[in-house]
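Shown here is one chain on its own, the form predicted alone, set out as structure tokens.
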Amino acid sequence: MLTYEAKKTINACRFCWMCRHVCPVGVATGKENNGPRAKAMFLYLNEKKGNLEGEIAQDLYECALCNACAANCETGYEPAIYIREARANLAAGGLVPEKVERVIDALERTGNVYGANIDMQAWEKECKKDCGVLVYAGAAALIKTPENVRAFLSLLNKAGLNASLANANCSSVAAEYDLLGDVAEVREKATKCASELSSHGAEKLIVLDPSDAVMFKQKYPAWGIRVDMEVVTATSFVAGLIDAGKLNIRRQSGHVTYHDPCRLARDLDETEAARHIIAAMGYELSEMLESRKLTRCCGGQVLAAHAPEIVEKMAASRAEEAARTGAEILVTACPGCFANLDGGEYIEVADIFSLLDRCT
């Protein structure tokens, strides 16, 4: 069953082609089935005739939920609403595609889509305990880009701040929410995560991954779940350190471009903090055509876990766009984006905190 809001959005989207050119998955694959309109049409037919879920399940999961469609919708509809609800129905009915089911199983076993166990004891050696600042790095950063986590912690140390690192096995449920939708199980795990984070007694929670930040700053409050500390993105926090004169930055020369993480730019409406950091380093910035809220998603880690061939195409297209700016470095502020993007022989890809750490 779909909610009234989902059905209303489906009825609007099934007649409309206006966002097909901005869907990064559809552009990468060239498949009409990957666009929001096709998904809406499938779900409309399913409501009318039934028994179509198994056939359309794969298409419903071939979506990064990046909200490019919603950001470009003149009438204000959000296809992610019906896509998440449909995924919840597929999971409840045992109709999830096999390769997606493997990812869900890994998530249930380990708390992350990689099926990897994170050794938090090893990380605790690099952090202080009982600090006023708690860093939530997230599974993507700790597993796929640990060097970027170390660079961020190094920046805090150089700014005279001690920080604790939150247990990444305490899932923010960003991945669960994308894969399973808004269901009781997901909310229960979110409540446990909020309780564990709040137990640290820190005054501030700095969130490295924008996907996690969206959960803590938007979805948790919407669900009535409270994290008992101020939640800030890593980029906005570091930009504040720069404004406060806490970091001694050696200005660099060179030409960079910046990839706005979709969750940061569109969901959290944050686009300028990273640009402020880049300017403080002295780099010349050339913008890509698809930047800020019009940014193009490079896949995300949930989609990459079960459809790496699609994400590879999405990320390659984004790197090519970056190279066309003439920049030497493609900078990003998201662990998942950094893990996906590969500039090949055309452009270097750099994490913004690792780049800044080298300049301080």
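All values reported here derive from a predicted model rather than from experimental measurement. Positions refer to the first chain, counted from 1. C-alpha atoms forming the largest set that superposes within 1.5 Å between two forms make up the rigid core. First, how it differs from the form predicted together with its partner chain.
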Contents of the next structure:
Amino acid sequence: MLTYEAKKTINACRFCWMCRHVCPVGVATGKENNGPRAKAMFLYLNEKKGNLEGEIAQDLYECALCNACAANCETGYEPAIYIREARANLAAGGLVPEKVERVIDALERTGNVYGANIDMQAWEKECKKDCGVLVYAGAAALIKTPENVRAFLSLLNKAGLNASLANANCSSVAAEYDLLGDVAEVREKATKCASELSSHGAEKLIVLDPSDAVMFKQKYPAWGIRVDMEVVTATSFVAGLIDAGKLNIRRQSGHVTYHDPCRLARDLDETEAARHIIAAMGYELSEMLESRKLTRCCGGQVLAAHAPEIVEKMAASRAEEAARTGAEILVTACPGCFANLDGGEYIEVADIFSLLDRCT
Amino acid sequence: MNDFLLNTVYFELGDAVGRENVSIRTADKLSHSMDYFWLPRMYVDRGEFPPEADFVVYPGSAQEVSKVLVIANYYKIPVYTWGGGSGSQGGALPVKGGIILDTKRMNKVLDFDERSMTVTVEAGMIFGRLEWYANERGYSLMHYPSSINCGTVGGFLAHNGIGVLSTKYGKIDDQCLSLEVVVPNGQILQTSPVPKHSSGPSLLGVFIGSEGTFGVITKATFKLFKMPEVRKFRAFLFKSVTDGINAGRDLVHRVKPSIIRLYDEAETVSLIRKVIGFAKPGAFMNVAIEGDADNVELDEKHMLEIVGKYGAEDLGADYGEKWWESRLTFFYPDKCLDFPDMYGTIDTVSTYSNIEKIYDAMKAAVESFEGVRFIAHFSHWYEWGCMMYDRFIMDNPPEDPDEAFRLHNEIWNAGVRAALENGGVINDHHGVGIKLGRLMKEQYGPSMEVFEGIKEKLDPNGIMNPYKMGV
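Starting from the form predicted alone above, please write out the structure of the form predicted together with its partner chain.
Full assembly next; the chain just shown is listed first.
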């Protein structure tokens, strides 16, 4: 069953291709089904005729939920609404494709899409305790880019702050929400996570991964779930440290471009903090045409977990665009983006906090 | 097609382009069964499936396209080239089953030659992304149709499309220098390296506008333009469409604007209220002039002299600037024509002497159907004539798909015949497709033999886009 809002959006999108040029999946794969129109057409016909859900399940998961389509829609429709609802229906009906099911199993088993165990005790040894700030690194950062987490903690230390790392075993609600939609099970996980975080008694929660920040800052309040502390993105927190003169930065020479993480730029409306950090380091910044709210998603970690072949294409396409600016380094501010973009053939990729740590 | 043959061809296609680039999934076939044509949309709207292909193939190069065509030619299976599926004439629809050849994996810019001011690109690239690529370097292709976000380079060439700046920068056939085309026997053909020559007739002209009935366009080279220093808008209200058309002709000859859009009285009624705040009869015109600032200043002086001669009222720049910013807005959901209405754009082009006769005849023909209304504007202006972009709209079409189908085609026949009988053509810039193929012989008569001869030579088995363009 789909809600009225989902059906209304499906009706709008079923005959419309106007966001095709900004869909990062479609642009990278060239596949007709990788975009909102095909999905809306399928769901419309499924409502009318039935029995299509199993046929179209794979297509409904081949989307990064990055909202480029919604940001481009001049009428303001949000295809993610029906895509999330359809995924919830597929999960309820046991029609989730096998490769996605494996990721959901991993999430349930370990709390992250990688199915990896995170040794929080080892991480805690790397942190100072009993401090005013709590860092939520998130599973992607702890598992895929641990060196960037260390660089971030080092930065906080240099700024005179003792940071504690939040327990990442609190399941990745962002990934659950993307894979299963807005269902009771996801809200329960969110409630548990909020309670664990609140028990730390910190004043501030600094969130490294923009996908998690969207959850804490937008979805939790919408679900009536409270995290008893101020939630800040890592980029805006560090930009604040720079403004407060807490970091002694050696200015660099060099030419960089910046990849706006889609959830930071579009969902959280934060585009300038990272640019402020880059300017403070002294780098020359060349912008890609698809920047700020027009940024192009590099795939995210959820899609990468079940469709790595698609995300590889998305990341390569984005890195190639970055290289066209003439920059030497592509700077990212999201662990998931770094994990996707790093190691490609087009341009060197650097995490913004690691870069800053190296020049402080 | 029986299962045995289906599996045989499926295997061969996978061998040619990679197994991951061929599909027989329902979802892939379904998404390629509907374009912007009202009839397949009506099927979907009513919960029916439009005709589907048997295979969807995504080749990654001209060589792979060649292999696909050789297989299709051997088995005599139809091939429908699919770019963005944003055509309004049913040009890419797989009406006879067979192979959908989706070009969107072929999406790379191959050469950007700033010295010659040209760009060479694979045909499956979304045109808007090509424009962005040029913009990054300070250039533009100056081809801005409403489908720029969703249509491909090859799609625009296949139906010989046009953009809103055409009056200064031309149609896509004026902007394209050369093409690579794969024909059914698998040969990869090149047109001449440049479009202007005395080395035989234009091969470019054979393939641009041929709607995938002769071969598959895989690569194209286009002109690049520098972004203009200034683009200025000005709106005017003429007492009549006749005054507006005469002024438009004079503007083309003396000023060469990039945009001239002249609206008929019916469209002016709804537009003018938004511009000046109250209703006023007449014909509304929006003009853009562009280039270096000093030239534009002189153009503006001449423009005001010309419109003054025809007694137009000057309505300033605001409307045009807003229109430019929101020129694509009218094609998004809730802003564009949509179901439950039945609608169609019977655009045509003719000389200045004939265009008003066509307007009158088409309006009368279309409005003879009960409950159908007609609106029009004139844009894309040439030294000798202009295009009429008209629309018929019916608020409550029959619910029964077959009845709606018949009525739809009756209205189109009446509208197009009104154009043909008064010196117009079947279509200006959307193409022919399956929608209007039946009327091609009415326009061309015995001249159709030229197209049929080319078809027979290049595609003896008739596999390329059957039932389209009347060949």
